[in-house]
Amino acid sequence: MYLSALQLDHYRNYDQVALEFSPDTNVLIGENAQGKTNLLEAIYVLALARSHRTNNDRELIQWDSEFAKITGQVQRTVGQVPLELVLSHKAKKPRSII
């Protein structure tokens, strides 16, 4: 099982980004403060519905936005499982369709 796709909307420094991952090794390359750790944190938040960096979900939402959304596709041997987590200033709403 592996994460095959990730989409972020209004998450930390990302307005919108869509990524596809290989089942093999994936490498994130970039300058300091470009968002590499934010991508890893987004994967962690999608998996566990909490951040390893902060207890305040509001810090995960872009300053000018009302919400942040993390969407992913987990590839399993029997197919894909879509995952979605929407963070707002009021609540978290996870969604998975198995």
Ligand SMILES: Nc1ncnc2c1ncn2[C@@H]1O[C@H](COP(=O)(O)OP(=O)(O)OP(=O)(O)O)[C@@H](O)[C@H]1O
The other form holds:
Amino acid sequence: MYLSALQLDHYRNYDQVALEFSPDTNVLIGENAQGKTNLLEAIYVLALARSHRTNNDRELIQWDSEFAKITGQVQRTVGQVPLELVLSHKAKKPRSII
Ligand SMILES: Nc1ncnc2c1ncn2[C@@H]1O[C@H](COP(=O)(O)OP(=O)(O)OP(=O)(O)O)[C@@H](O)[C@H]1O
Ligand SMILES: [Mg+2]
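Could you please show the structure of the form predicted together with the named molecule, as a counterpart to the form predicted alone just displayed?
First the chain shown before, then all remaining chains and molecules of the complex.
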């Protein structure tokens, strides 16, 4: 099982980004403050519905945005599992269709 795809909408410094991952090693390369740790944090948040860096979910929402959305595809031996977490200033809504 592995995370095959990730999409971020208004998550921290990401306006919108869509990534695909290899089942092997994936390497993130970027300048300081470019968003490497934010991206790893987004994967953690999608898995556990909380951040390892802050207890305040509002910090995860891009400044001046109303919401943040993290969407992922988990590739399993049999089929894919779509995951989605929407964070607003008032609520946190997870969605998974298995
Ligand atoms: N809620 C937010 N909205 C917009 N930008 C944000 C938000 N939270 C953090 N940022 C921005 O994200 C950037 C930091 O990203 P991150 O910590 O992921 O960088 P990094 O690539 O890991 O950097 P380093 O190499 O220094 O560890 C900073 O520019 C910060 O201002
Ligand atoms: Mg970092």
